[in-house]
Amino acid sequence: MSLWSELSRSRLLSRTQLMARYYKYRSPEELEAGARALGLDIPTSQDLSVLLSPCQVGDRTVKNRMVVQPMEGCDGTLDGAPGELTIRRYQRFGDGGAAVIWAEATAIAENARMNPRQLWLAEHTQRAIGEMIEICRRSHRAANGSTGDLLVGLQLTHSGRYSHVRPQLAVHDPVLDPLTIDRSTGQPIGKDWPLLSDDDLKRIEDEYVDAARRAATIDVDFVDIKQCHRYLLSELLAARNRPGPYGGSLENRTRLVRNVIGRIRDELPDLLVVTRMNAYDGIPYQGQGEDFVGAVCDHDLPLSTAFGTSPHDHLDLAPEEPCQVATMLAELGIAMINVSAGNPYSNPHVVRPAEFPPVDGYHAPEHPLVGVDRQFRLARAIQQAVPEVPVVGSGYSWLQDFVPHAAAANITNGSVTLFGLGRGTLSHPDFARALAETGQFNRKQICRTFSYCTNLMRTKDHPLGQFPTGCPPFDKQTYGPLWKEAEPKLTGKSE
């Protein structure tokens, strides 16, 4: 058992600890002291100027180190085009001043969509998505000046086992399969559920490249070939027990993503190619006991299908393969890597440390700072493996008032090149401009990680099959009425 694993186990929470609010820090120094008390090292810096300094991404220069991470709004039309709220979100992101706006998960095919309102880049939606990107740029220009040092990109995705039409598995996972639901029946998939064939994966490779061509046509600056959160390409990274050319060895498990990136680089050399990738999967948790604290699901050792995770201990990080993948992609000309971890459906506390769990989750079995530290460790490992590639760090939102202080320290010490906010951008889309103009975030807009956004996202009882998501506490006029409508559906109580 590694030291990291021993420390993680020692921080499992008692009921008394669980009932206490986690975030009580009044200064960066108190945050650092709280981390030290848990045996963690989360440095902060009072000098935030590095966040406003330019850096290189591929052959482009961006004006600051702040990134709007891909935050899906679940507010598109049923045919995959942006809706009114989608346009509003990217207008606000453009206005907000971040130098990199990483537009949300956009499916490469209809059956690759995670929900019926997810964006889908196809012939019939291409123009509308292009207009959304242009509105974002115009908004940035109006509020912040030139867009010459702004990058706006699009995340291309295949949802794999989480495709809403039908689960599409790259590999059988003995722990995750029993939790994977066939939405047509509402039942878990069986052990005989078919896997995507090698020919299916070759077809999906073509769909990725087709989508990249469309993205280039609508003038995005970059495309993200998404490899995180156990969607299809993320699952392939863990497909050790899959036979054939897409499973087993790391070379085989990366074949699809390497082919896609290589083809895009050859055919569309002016389009930057980036990736958001998991560097640690972990394994599923489920709530147990009176307090519904997350407990790891039953599993056999060694683990066979958890990428970046020790086969002998699910709490132990194993960054060797993620670093090898980053090195492979750097050799192919990847322009930027955004590091993430976990699975939002089966271990959400790993993906997004939070003050309160989402409605479909559980109370976290660890202090949120442990999750923040995990994300920081993973990003640092990838950045050290590919120092020539800018790495975007994740996992900052729970730090709330002191996000910029931790981000500045991580950039200054070389752990990352840029930092990203996800949930935090829904409540505070202009975080970058606020920092530039006032030297701090606006305290009245800082995300407190209450999970309202995820709870809205998880509410499916809607005429379009999916509630749109946003921030009801801090964007009340727009999302307050939606929350009022969704809350009884979530709680099962009538108003």
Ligand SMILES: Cc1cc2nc3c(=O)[nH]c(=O)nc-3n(C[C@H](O)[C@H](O)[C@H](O)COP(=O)(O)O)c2cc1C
Second form
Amino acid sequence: MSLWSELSRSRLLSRTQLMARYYKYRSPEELEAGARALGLDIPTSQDLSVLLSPCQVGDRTVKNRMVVQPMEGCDGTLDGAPGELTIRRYQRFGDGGAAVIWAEATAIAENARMNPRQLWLAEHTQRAIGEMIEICRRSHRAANGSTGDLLVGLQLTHSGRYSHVRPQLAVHDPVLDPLTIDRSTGQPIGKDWPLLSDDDLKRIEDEYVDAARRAATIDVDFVDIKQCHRYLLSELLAARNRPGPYGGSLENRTRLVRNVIGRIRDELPDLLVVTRMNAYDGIPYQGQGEDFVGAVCDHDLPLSTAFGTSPHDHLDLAPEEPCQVATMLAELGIAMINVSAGNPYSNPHVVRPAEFPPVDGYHAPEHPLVGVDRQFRLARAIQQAVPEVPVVGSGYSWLQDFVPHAAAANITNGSVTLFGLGRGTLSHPDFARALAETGQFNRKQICRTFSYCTNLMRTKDHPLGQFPTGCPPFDKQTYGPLWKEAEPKLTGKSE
Ligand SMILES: Cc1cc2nc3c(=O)[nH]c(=O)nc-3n(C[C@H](O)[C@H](O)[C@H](O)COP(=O)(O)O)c2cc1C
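Please give the other form, namely the form predicted in complex with the named molecule, since only the form predicted alone has been shown so far.
Next comes the full complex, and the chain you just saw is listed first.
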């Protein structure tokens, strides 16, 4: 069955929309002109040499400006260790030549996991996760020479509201709560769903520090204290309505992350501490009407539980607080900030601008370039607020053939220090080496943002409770059969 008929059947694309594809550019100039026509400024550069130049991250030098973004494969074992496909992914990422490999969301506790196959850094898994990191380094060394200028880090996460065991909320959110499902009943949580207590949050601080100790033991170069995509620490940034020491003022909302970073820096001075943070949450969208175009959910103004978002208009960025957080964390010695935005469950078009929406999404309510531009502006604002801290920009994959040209322009003009590739790494894990060796990405491997990877991730009807994800169109031998199995099970339901 063709992709078109699959997508039509899954009610995501009307025939008209299938015909109106967005990505039409044949050169960087056409991309720039397309952006101008939308009132946007997306600069590009033909000189890509800056992407191959070294830069400083903390006290380490990395050999190029290319980052493999954290990309969860949902392919671990039920007890949180890497599976065969997980190992394969990091072998490919190591081989691929990017100087920073930002390994995926790894839970700090069992009840912090987003799905039953998410990695979990614990006593019984740390050796296996350490071996995965070592395999990644070995593979990098074999294909690229040395590892002295490579950083491999681990993203430490608590899934909070999206924990698969049970939603764990830092704050009630009037728009997000009705969309948050208690998986034990399949029903949305109610208004009286209990919040995590201050003692719970103190315990979670300890769990973060324990996980960082384990990470140091297995020799990772950095740990990311994850604050993005509305998982727990991201939600805390927006917890203006929470009473007590972890809510209200920005100082309180950042208490947990500041305590964790401060403690890790004191106890483990050789471990780099970094963060991936949302600089804009926005608010939830849902598909509406026959064509299922995303429309913003009903909400009252002023908004009080969306971080980096104007209280008066959800579309307006409010980067003041995200910049203040970046400044606070810079004072604590954060070595790198990876800037992201949005919520993958409730506004996926913000997190990952796409040509085709995922099965639990809706048709984009905006041109994908608007989403790319938003991500670029957010990263620029943070980089300007903390010029001494290397900032990694996100949201590049939709630019396809011209990712390197936009990335080179952003680095050259000081908008970011490094650029991260997300979905594009699943189709083209060796994008960095291809660029170094041939001056371009391999056209036959460039991600076209058709959302297969997200669709696999959203398919839960599997004996282990979760399908593994990857790139069926470009990594066919491995993921083609999995897609065949998963496709009839696509539910179209958000988790
Ligand atoms: C399959 C999949 C898995 C992802 N896993 C993670 C993750 O573990 N941690 C994270 O911060 N972001 C995760 N993301 C988001 C990406 O890192 C990235 O921010 C997003 O895809 C936008 O970048 P891109 O346009 O280069 O794809 C994931 C995205 C996808 C599609």
